[in-house]
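Encoded as C-alpha cells, the following chain is the form predicted alone, with no partner shown.
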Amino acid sequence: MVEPKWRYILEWMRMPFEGHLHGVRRTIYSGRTRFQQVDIVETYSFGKCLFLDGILQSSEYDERVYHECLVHPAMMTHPGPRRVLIIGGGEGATAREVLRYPTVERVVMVDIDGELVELCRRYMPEWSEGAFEDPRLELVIEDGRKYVESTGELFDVVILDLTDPVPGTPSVFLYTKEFYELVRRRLSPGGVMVTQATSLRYSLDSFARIRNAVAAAFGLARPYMAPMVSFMSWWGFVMGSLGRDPLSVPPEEIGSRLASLRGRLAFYDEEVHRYLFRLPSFVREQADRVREVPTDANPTYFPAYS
C-alpha cells in the first residue's frame, strides 16, 4: 500500500491523549504573530480553516453554526440592541452576525492580536463579509479586560468570542467572576452578555465553572450548547441577562425579527433557539455537581477536571 503524499496537521484535541489528523489540501498562510502561531489552510474535510497554536478555531464547514449560536440568542433576548461590544472575534464573523441587525447603530470590536485580525481580513474575507468596512464598526486593538476596565461606554449586548482559558494566556482572566462583574457594569439597563464556554465533551467541568461565574455576577445565567462537528464536540455557551430570560422570548418575535435581518442565516431560527437551551439530563447532572466559581485568584483552565 502506497501512503498518500499529503500534508497533515495533527491537532491534539485540547488534551494529550486524543488527536485528530487533518489532511491539508493547501497552505494559505503559516506564521507567528506576537501572541500565537497562525495557520490558515484548506483541509479535505472542513474546507478553509483557521488554526491557532495548532488548535482548530474556525472552519468553513461549520463556522456559521458557532457564530450564529454565539450571537443571535443574546441579540434576540435583548428587545432592541443598538450598541454592541465584541471582545475577541478576530475573524470578523461575530461582527458579521451582529451587523445584520437594522437596530444596531454602533459595534466596538476589541481584539488583542491586531496581526491576526489583518491576516483574517486578507486570507478569510468570506468570514467577515465586509464587516470591517461597515461604518458602524470600530476596531480597537487592545487587551479586552483592559478595555472593559477603562471604557465609560454602556452597551446593550456584550459578546465574548474568546480563545479558551489555556494556562499562561490572557484569556484566563476573561472567564472569572470579577471580569463578568466588570462586564455587568458596562451593560445598559436590560443588557445581555454571552460568552463561549468551551467543550461539553472535553471539559464539562470547565463549562460548569464558567456558568457558575456568570451566575455569581448576573444572577440569571442560562447555559446552552450547539453541535460543532469540526471541534468533535458539543460546544458550550453561557448567557447572563439583566433583563429578559432567553427562555421567555416568544418564537413569533424571533421569527419576525429574523425576517428583518440582512442576509440569510444557515442554522439559527426560532425552533433552534428553544432547542439550544435543552441540555441533556446527564449534562445537567454532572454540571450541577461542580460548585467552584472561577475568580482572579483561582481561575478555571481548559481542559479542567474534577
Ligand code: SAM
Contents of the next structure:
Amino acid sequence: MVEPKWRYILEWMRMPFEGHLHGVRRTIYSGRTRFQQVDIVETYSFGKCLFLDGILQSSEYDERVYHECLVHPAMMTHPGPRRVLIIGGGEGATAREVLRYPTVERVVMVDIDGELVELCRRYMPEWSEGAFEDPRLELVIEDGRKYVESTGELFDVVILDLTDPVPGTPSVFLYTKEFYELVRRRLSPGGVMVTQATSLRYSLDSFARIRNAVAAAFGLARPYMAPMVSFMSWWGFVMGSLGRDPLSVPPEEIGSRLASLRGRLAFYDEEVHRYLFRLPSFVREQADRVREVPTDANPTYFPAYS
Ligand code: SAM
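Taking the form predicted alone as the starting point, write out the structure of the form predicted together with S-adenosylmethionine (SAM).
Now the full complex is given, and it begins with the chain already shown.
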C-alpha cells in the first residue's frame, strides 16, 4: 500500500474493521478537555470538522443537514414552541436552529463540557452564528441527566444532541427508558422530544433500541433518518410526542412557519419533512425484529471500536 504524503486523521467508523482517512489541510486545535479528546481540523473533503474522541461530530460540508433535521421536525410538530431545552449540542448549531423561531422566548442549553463549548465558540463560530450571544439563550454546564432530574421547569420541546452511547462515556444513561421518562415529566402539555439515534448502517440495532425506549416512555415514537455523507451513513433520529403526530402536521403549515423563520434553511422544508419519516423496507424489517428496550440496568451501547 502506498502511504499518503499528506497529514490525515484516521477515524474508526464505530467499527474495529473500517476506518475513514480524512486528509487534513490544517489543524486548528488539538487537545484534551476533562471529558474528551477534541480535534478541530480543516479536511480536504468536508471542510472544517469537529472530532471528539476521534469520531466526526459535524463538518462544514453537511452540519446543516444534521442540525436542521434534528431540530425542525420537532419544532414544527409543536404548534408554537416558546421554551426549549437542548441537552448536548456543544457546537451551538442546534441552538442556532432553535433561535430562528420568533415564538421562542427561552432556550436552555445544557452541555457537560464547558471547555469544549468555549473551543467551539472560539474556533467554529460559523456553527453557532451568534447563538451564544442571543439573550434568549441560557448556557448551563452540567450533566444533562442531573439537570433534568433537578430542574422544576417545563419545556415545550426537548432536543437531545448527544455523543453516541460509547461505553464509558457520559452520554450512555441519556439513551434509556428511565431518562426519557424523566424528560417526559419536564414537558408541557403537547410537548415534543427528539434525540439523535445513531447510525442506520453501523448500529441499526442501537437505533431500534432507542426507538423502543422512546416508545416505552411516550407511547408515540416516530423514527426518522437523514443522509449524512460525512458520517458515511443514513443517520437516525427518534421523536416522542405528547401532542401532535409529526406525520399529521400539514405541509402548508410548515411552509408558512418556515417563511417566518430568521435566515434561510439549506435542507429542510415541508417536502423533506414528509420524506424523512419514510424508512426503507429493509430498515423497518430489521428494526422491527429488535425487541430490547434500553434501561439504566441494561443500556444500549454504540458498537465497540478501537
Ligand atoms: N452531532 C453529534 C453526533 O452525531 O454524535 C453530536 C454533537 S454534540 C458535539 C455532542 C455533545 O454532547 C458534546 O458537546 C458533549 O459534550 C455533549 N454531552 C455528552 N454527554 C453529555 C451529558 N451527559 N450531558 C450533557 N452533554 C453531554
